[in-house]
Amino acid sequence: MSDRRHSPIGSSVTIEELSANPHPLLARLREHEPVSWIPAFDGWMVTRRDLCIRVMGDAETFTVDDPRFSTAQVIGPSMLSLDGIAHQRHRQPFVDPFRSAEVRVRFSDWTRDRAGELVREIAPLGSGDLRAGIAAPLSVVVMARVLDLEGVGVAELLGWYEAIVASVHDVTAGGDVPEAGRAAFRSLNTAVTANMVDSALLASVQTGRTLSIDEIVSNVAVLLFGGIVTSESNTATVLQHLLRYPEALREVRADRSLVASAVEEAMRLEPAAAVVDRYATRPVELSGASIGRGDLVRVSLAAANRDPALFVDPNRFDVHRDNAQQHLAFARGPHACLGIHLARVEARAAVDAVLDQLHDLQPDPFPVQETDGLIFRAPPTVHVRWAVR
């Protein structure tokens, strides 16, 4: 058994290392200290895939239901911050609308059309930032459609989302919830309440009458927050990887069946949510580490997704990888992401639209901006040039 003092690698880890290019460090931790005490954030980090799955699957021992959980401080209790019976009560009413078949019928063609429209708008320009021009607006309009908030302007909805994300970051860093975040949540509450009667999703949720209006709004905030950050990041990440590896881009352009594989592989290499947090409900030993009751246990999805125990040559972007879909980018266990199918639909639609309409794609000679972020990771920009026809 080891205690917090016996994590020589973890003891020297900095937040900057985990935010910039964490993968070499995560590989060392995974090999030598798969459960390591990290003083930089006053908690444990789990990096080995099997251990990550164990933690995420055991909500009785490793819970999200803790006053320190940052998102709950911003939007209140929700399916994201509750466990057990309370978690089921909050999550279950939203499950059916996000099943694969339902997403395919309601959103596949519509999303493909919206992605095509966004690319057509920028096609005459000859260059641009695909994150700002495609990934971000597509994620917003899709979530507006899902939540039946299409009467709200895209800019306004994006503003609420950005304020909530910034608030979660501030709270995670130890600060208070800023007023901008509180104001954004109040505005979202007003919009959701006004659309309660006309929204198919919200009408479905209300059918069972298991959630109050405030609880519905908190869960809608989770869906909005998660749906935009995950889909925007996934779309930007796969486009960045295809541009970075020209041979893979040529293969995917020639064989569109590889688009789905490219999406999975990019999500494996750089999951939108790099970590998920849990809190120990009791003293427990995990891979020789003595975790105390109440300790923060941070599960590194980024590390698990490059575990060589499952993925051969794990740092390589391989659009032919036959087990890429076994990544943990959408987590596992009771808190596995509800929007997994929708996120895939969006990323695939965006890549197809780009390949259909933008020819001779080349990275723009802007300074390369690498993927970064401690909790949420995405390339800040994806600058590209293409031939105008």
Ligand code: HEM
The other form holds:
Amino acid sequence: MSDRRHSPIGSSVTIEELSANPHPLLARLREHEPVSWIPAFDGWMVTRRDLCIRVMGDAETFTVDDPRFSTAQVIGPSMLSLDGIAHQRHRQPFVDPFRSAEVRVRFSDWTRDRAGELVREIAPLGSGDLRAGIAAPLSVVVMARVLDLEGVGVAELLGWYEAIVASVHDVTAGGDVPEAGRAAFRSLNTAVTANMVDSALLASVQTGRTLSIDEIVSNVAVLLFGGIVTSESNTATVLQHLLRYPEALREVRADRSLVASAVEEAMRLEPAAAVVDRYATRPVELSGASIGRGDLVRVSLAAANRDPALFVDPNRFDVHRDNAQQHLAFARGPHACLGIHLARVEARAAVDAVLDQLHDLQPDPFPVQETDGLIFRAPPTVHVRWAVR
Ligand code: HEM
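What's the form predicted in complex with ligand HEM like, now that we've got the form predicted on its own?
What follows is the whole complex; the chain from before opens it.
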């Protein structure tokens, strides 16, 4: 039995509080009980940045490899659900294709062109939702391109993705994997297997022949699962922040070298994945809390990213902040995001395309819609008006 005595604040936390605007609560937790027992989700929440880094860096004590991890039940074991040597075996073949230089060569211009086309389509309308009109379709076409699945068609790929995501939700809620989820995964398996020879990504992954075809498909599903909603949310969040802070928007418009800083700063304030989950493999003391073997340990990236120990005036959106890149939006340790460079390319391309083509941007309706969500967070919409010239 774990020692839960240290959590007077955590004991009254509700899921609603964590989903709507959790930041005042996260600040109190970080200051007074940085490892807090939260009965609302039956687990610990870690909110101090240094402790978050420690948990994510120690996979022997805090593992992802647990039967409660629902993604693995839907798509099979993958880099996301394994630790230690097995994790390295699954992850290593995918590392090279996602390195910064490789991503720049293969995706920078292509992604800029796609973002430009998407904005051009909506530009004559004078108003629209930038999440549905730009962030969402851009995230899907980019992943179709990354996985060399453009032949499948964006609508079908999105259908598989949505069925897999829905299955993960069902399994998380205690249900079985629904037939729609199994069918989507089978279809993805067939498409990926048929593409093994022609795809540059899959050819590179197969070089060392360390993974079976089924294992490759499971990891491709992780890329799909990990690369769509996060990038869509992230792009929407950056645009939302620029709309909320007109002075920053003016500055970024005047000096495009600030686009990259705006992207980092928005990721810091509202990371698309607000938490990552681990399970304790043994009893362990962490900042005064006695964590029991098997306990869920939820790492709050959202809280770590506003830790005043590193970030001065942490709630402020500051496009001149010189250490914003030290946010933990992409996690740390062995499971650090594989798509870091791609996600940055995508968000920057979207912002540049919007600034290039949409002028006199105003939230529509005023005020800007709030961010929402417990695990994945994003503004549900980013409605704007602009001048049609
Ligand atoms: C802004 C967009 C993104 C954010 C905020 C994000 C965030 C994250 C986070 C927090 C993790 C760690 C999960 C954990 O520790 O349990 C992760 C892992 C991962 N991400 Fe991303 N991600 C983004 C975009 C992408 C993209 C575009 C791809 C596809 C290329 C991708 C592929 C992955 C993969 C494969 C992993 C698992 C790595 C492993 O377990 O070894 N992500 N991501």
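The structure presented is a predicted model; accordingly, all values stated were derived computationally and were not measured. Residue numbers count along the first chain shown, from 1. Here the rigid core means the biggest group of C-alpha atoms that line up within 1.5 Å when the two forms are laid on top of each other.
With a threshold of 2 Å on the C-alpha, tell me if residue 262 counts as moved between the two forms once the core is superposed.
Comparing forms between the two forms, the residue 262 CA shifts below 2 Å.
Tell me, please, whether between the two forms the C-alpha of residue 129 is shifted by 2 Å or more, with the rigid core used for superposition.
No, residue 129 moves less than 2 Å.
Establish whether a shift of 2 Å or more occurs at the C-alpha of residue 164 between the two forms, with the two forms superposed on the rigid core.
Comparing forms between the two forms, the residue 164 CA shifts at least 2 Å.
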